[in-house]
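Take a look at this one chain, the form predicted alone, written out in structure tokens.
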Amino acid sequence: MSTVELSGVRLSYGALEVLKGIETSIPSGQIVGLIGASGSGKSTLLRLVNGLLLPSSGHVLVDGELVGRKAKNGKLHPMTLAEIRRQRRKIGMVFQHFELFPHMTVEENLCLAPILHKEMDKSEARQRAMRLLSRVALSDKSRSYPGQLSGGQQQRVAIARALMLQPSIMLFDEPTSALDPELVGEVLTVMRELANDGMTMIVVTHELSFVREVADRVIFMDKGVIAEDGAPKDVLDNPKTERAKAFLARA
């Protein structure tokens, strides 16, 4: 069974059609690099997988379950907030901007959601938070506040936070684009380690060297459609469409 499946997915804002009939499936353990120019629909696709957006038509499934909606009496209805929270346990997401609470310590940022939603008690949440901070080489920063950390450290905290509920898939939306160049490497190192552990990952990024090294597959999006889809060496080194050739020449 595919971990992620998009079938006939369209998304429109009024007359503007952002996604135009996306068809793709991503099996468990696969690492997909999602590339393309700004406005091509990459981040929108991630938000559909996470349930932050619902498609105008078509279906998004994670582990065989509709995302954000449920079938009842032959019709689709939005999930309740509790159902959405349960579903999002399996989907971790890391944003371009770190989205950390500035008035909370690093440890508190990691523990907030699991405790608030009664997924873990305080002791269990703190133990897991410290294990994950160790994994991202930030054990010594648990009592620091986000403003006391570098951008790279803040993004590593955000990755640790996304891992707190042991998701089966991780979504990364331009995780290094807000960082100074010298800080990019430390975030990519953590992502490489997740890839080596077999985590299913969809990564929107302009770091083509990372995609070439880590991804099993590259999807190139253009104007709301999947224009190319294949192994990194095929898409990056031998693109078939003129749009992909032009994008990669600039990149």
The other form holds:
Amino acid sequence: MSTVELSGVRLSYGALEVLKGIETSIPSGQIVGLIGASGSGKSTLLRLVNGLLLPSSGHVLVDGELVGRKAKNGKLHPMTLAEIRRQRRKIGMVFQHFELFPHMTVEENLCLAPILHKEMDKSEARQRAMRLLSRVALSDKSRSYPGQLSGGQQQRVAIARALMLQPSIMLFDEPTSALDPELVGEVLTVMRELANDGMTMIVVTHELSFVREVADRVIFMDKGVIAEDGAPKDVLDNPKTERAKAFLARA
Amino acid sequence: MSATHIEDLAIKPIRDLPDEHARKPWLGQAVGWLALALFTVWFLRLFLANPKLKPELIWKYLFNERILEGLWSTLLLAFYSMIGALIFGTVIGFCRISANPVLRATGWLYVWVFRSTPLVVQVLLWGNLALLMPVLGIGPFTVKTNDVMTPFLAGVIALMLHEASYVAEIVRSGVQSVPRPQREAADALALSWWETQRYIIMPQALKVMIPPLGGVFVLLLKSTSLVIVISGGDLLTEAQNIASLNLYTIELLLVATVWFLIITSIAYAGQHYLEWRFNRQNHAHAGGVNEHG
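Next block: the form predicted in complex with its partner chain, after the form predicted alone:
What follows is the whole complex; the chain from before opens it.
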């Protein structure tokens, strides 16, 4: 089962320090809502968990193992591709703009990675794709191209794609921000079901009502640090910091 | 105002509007076409009715054996150098956008040198390689440069290296036209660099690359004529060789012109076909919602 640990994590782009010392751990099965103003570092934090970004200093661990790096002779070295693959297959990610591959059908989008990784053969992958598509209520769209689907449908396909490798952690980067208001509900429904199945989830979002209802814990980020961390009702209803009060008043 | 009066006002003008569409003014267009036709006839007569020109010689030499051999060399020159330019240019293009600064500098230097010098100079340099290096090879394995570096091979190398710099820029802009988050999505699915290029980036980039690549090929077909400066044995060289004997210079230049018109037209048609094929293949999502705006 999965745990995520971050200790002393800092990350800079040149002179700009985006994360300024993050300390936290997320036990397996927990649903975390990650909120904060844009530029507060929440999307960056999310990308550290699956190693799309590596910290400038500090350590990120998943299941007690360093992400994207290994310690050897007292130094940190980058992982090989095979090691990164083994690590990433247990972490699924969903993006704000879906990022389906537009030149592939829905089924091809789902089956590409598992087949390339030789996790499954073609018929196994196809069967699993059909199971996942029916789970997100899109069984009839397997042969469609992403451009033929609504935003909400595309995002549900993206969630199914992320689930193909049977991850134990799911990362969501503002999954409903690019959707028309009437399409937000269908995506949140799928996410709610995932949460009920015991998936570890870290969700960067502006949907505070979803966070209140589904999350076990809320982390409020401000200017590269964790400013508040606690149960949804505590953080959302009784924020301690002025910044969180101001942010929640606006939201 | 009474209610009936208002109803009259609302319906009557609509009833009175005509249904018929006016004809497009045709006189102006007809005059335009006529003027174009007259100008074309006048221009052709300038050549064909000129007593100094023998139009029947154009027809006679069009299928002359040496002209056809020259045409074949021209096609081979274009074909080999295009294949080479595609392979080499793709490598250089990826160097240009590599994360490695040494590769980036190499790619930039290459494109800068080969795009900033006239092609005819490059052709001359390769054609005269023997002056610089009379023998080629290492240790006991040497050959005389003039034995291997035929004018044809020098032409292929010069054209290939020059066109590769254009192909490199097309590959670079094609790859960069694919939105960056697509790469992030491929990374999140743990695809390797090669798998990402092969399955995600290239299929999307190719659509952007095909029209300019077709342009490069048409340009290349015409540029083959530059190998005349090293007697490359191409269409133009052969035409000039014949003309130097029989002195019908213009007639033979027109023979070359006719052949160039034919082969570049075929190349244009091929390019249109590829674009059409590609658009149809991508038709399903081409007209759809584009999430990247």
